[in-house]
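Next up: a single chain in C-alpha cells, the form predicted on its own.
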Amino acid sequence: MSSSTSNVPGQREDFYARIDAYNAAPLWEVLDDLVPAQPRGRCIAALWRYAQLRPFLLESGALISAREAQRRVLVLENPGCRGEARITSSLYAGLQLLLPGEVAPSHRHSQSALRFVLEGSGAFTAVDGERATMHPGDMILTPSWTWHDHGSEVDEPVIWLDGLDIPLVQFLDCGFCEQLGEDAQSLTRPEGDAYARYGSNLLPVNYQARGLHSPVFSYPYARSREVLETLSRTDAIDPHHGVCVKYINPTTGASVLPTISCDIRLLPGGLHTRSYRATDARVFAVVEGHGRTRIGEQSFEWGPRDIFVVPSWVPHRHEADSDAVLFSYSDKVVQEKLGLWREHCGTD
C-alpha cells in the first residue's frame, strides 16, 4: 500500500474495524496517552472540609449502625475519579465514625490499612490480639491480613481517617476478605505489648518477622510531636517539607507498610515552602494549625482536621499561619521499590 494511500482517514477507519473483531487495536491512536511525555492521571486537587463532612457522617449514624454496616465510612472520592472510591489512582480514603458503645466487627483482607484519629478518644482498634486506645493525632495500622475490629465505650463520638491501598489491590486483582463471625477477636496481649518488643530499638532475641510490615501497629501522637518540636529546635527547616519525619517498621527502616508511606511534618509558622512535585499523588490531614496549600495555580486555605490531595507531579507549597502539623500518606514505598518514583525541588 502506498504511502499516499495509507493516508486516507476512510481506509484507516476501515481497518481499525476489521481488527477490532479480533481483538486488537492500533497503538499509535493511543500511544501519547499510554506513554505520556510526564504523569497526566485523572486525580485532581481536591479539599474536603472536616466542618462540613461532621454533620453528614454524624447524621449517618441515625440511619444505620456500625455493626450493620461493617464499617459507617464516608468515602473521600477524587473529583476526576467520582464512582470509583478513589481518592488517588492507587489509594482509598474514607472517613469512619464510631458511636458510644458501638462495635465494629473483626474481620481480615488483603488490603493494607491505616487509621488516623481525627476526633475523641478512649475507643480501640484491636490488630491481631492486642488493643490500642484511640487519641486525636494518632497512627493505627491494621496490615494485610490481619484480625481488626473496632470498640467504643466513651460516650463521645470517634472518627478517624481510613487509608487503604483498595484501589490498587483491586488493580492487582488480589483482593480477599475474611469475616471472623464474632464482634470481637480474643485479645492475647496487653495493651503496649508491640511497642515494649519493636519499638525501643530493641528486639526480642528470636525475633522473625511476619510479614513486610511494621510489627508496631500502633504510632501515638504525643511521640510524634514530640520528635518534631525536639528537630525544629535543633535542625535547619527543610525548605520544601518543613520538619518531617516518615513512619518507619522499627526493625527494617522500611516504610510501615509494603505498600503505603507515611510521614508527619511541623510547619512552623510563617514558613512559606518551596515549590516541590513528585510522582505520588499525597493525601494530606491537618492535625493542627491553619494555613493553605498552593497546588498548581489553585489555593485550598486548610485547618485542623480538613484533608486536602496533590496529584502526581503537580507543584505546591504549602504556606502555615501559625504552627502547623501536617500528616500524609502516598504510594511513595511502591513507586520506589518499582524503580519509578521522581521527585522535583524548586527553587523559589
Ligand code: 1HN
The other form holds:
Amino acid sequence: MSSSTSNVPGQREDFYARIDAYNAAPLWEVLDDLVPAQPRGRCIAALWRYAQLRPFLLESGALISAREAQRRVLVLENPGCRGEARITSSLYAGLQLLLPGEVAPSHRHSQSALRFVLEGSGAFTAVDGERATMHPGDMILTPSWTWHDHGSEVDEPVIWLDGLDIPLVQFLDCGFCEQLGEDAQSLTRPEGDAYARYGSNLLPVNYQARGLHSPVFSYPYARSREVLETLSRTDAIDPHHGVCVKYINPTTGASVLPTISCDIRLLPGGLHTRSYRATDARVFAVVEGHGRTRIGEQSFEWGPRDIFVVPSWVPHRHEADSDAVLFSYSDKVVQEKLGLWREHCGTD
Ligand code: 1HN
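Next block, the form predicted in complex with the ligand, ref. the form predicted on its own:
Below is the entire complex, every chain and molecule, led by the chain shown above.
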C-alpha cells in the first residue's frame, strides 16, 4: 500500500474541513441516511398512560389558569425527539385541561387542529361562530385559520387530546397566528347548525366550499359508536383493521382536514389483528376496552384514555381483550396527495 493510499481518510477529512468553510459538504458521507432503503425516522413507539398523566395535568391546573396559559396543555413528546413538541415527525399531540368556569381565549392560526374528548362533558369549543359541546369520544375540528375558543360552565374538569399539524407547518415555514383580543368570539349560528346543513346527506343548493376542510366541525361519539356497532353486526371483520371507519368531509368524501386523516375502529373482544404497516406514523387514543398493541418487538398494554404512537413503517398488530374502540390520526392524507403513501398488509 502506498503512503498516499493509506492516508486517504486523512486527506478526505482535510478536504471536508476546507469545503466546510464554504458551507459545502460531501454527499457520499450522508447518502444512506438521506435516502434510506426504507423509512427510519427518529420517532419511536411509545405509550402515555392516562392514569399517570392525569394527576400532573390537574396539578398544572393549580399552577396556571387557562387564560394565562392561553392553552393549558401537557405536550406528548415522542421519546425519540424530545424537546421538539412532536409525537410523530409531522404531528403534535397534547392533553388539554379546562377547569370549571375557565375560558381559553379566541385565536386562529394556520395550523389545523382536532380535539378528541377524553374526560368530562359540557365544556365547549366555538368554531367559526358556532359552539360544539364536548362529550367523551367526540371529535371536534378547528381547521386552519378558523377562530376558536374553549369555555367551560360545568362543574367537572374536561380533558381532551389535541392533535395538530404543527411540525408539518413548522417544516414548511408557513405558520401565522392571530389573537382575537377577546375571550370568546361572537356566536352567529345555533349549536348543531353545521351538522344539519352539511352533515345530513343534504346540502344547501347554493353550497360553496370555503377552504379544504370539512364544514362539519363536530363528530359526536354517539353517532360514530352507533355506526361501528351497526357495521359490526353485518360486516366481516377486516383482519388488519377490525371494523374501521374514517372521518370524512361529507361534501367531498375527502379527509376532514387537508393535513390530518382520522379514523375510529372497533376491535371485537378476542380479535387479534394481522400484522400491518404503513408509511404514516399513527397516534392512537383508546376510547373503550383493554388490550395491547405489538409494535415491532415491543408490546404496549392499553386501557381507556391511554395514548400510543406507531412509527412509520413499523409492523404492528392489535389484540383486544374486550370490545375495544380506538381513535387514530395521522398525516396519511398528506402522503397520499404527494403520491408517497404505502402500506403493507401482512399475512401473519
Ligand atoms: C391551540 O390553538 C390549541 O386551540 C391547543 O386548543 C394546542 C398547540 C400549539 C398551538 C396552538 C387550542 C395548541 C394550539
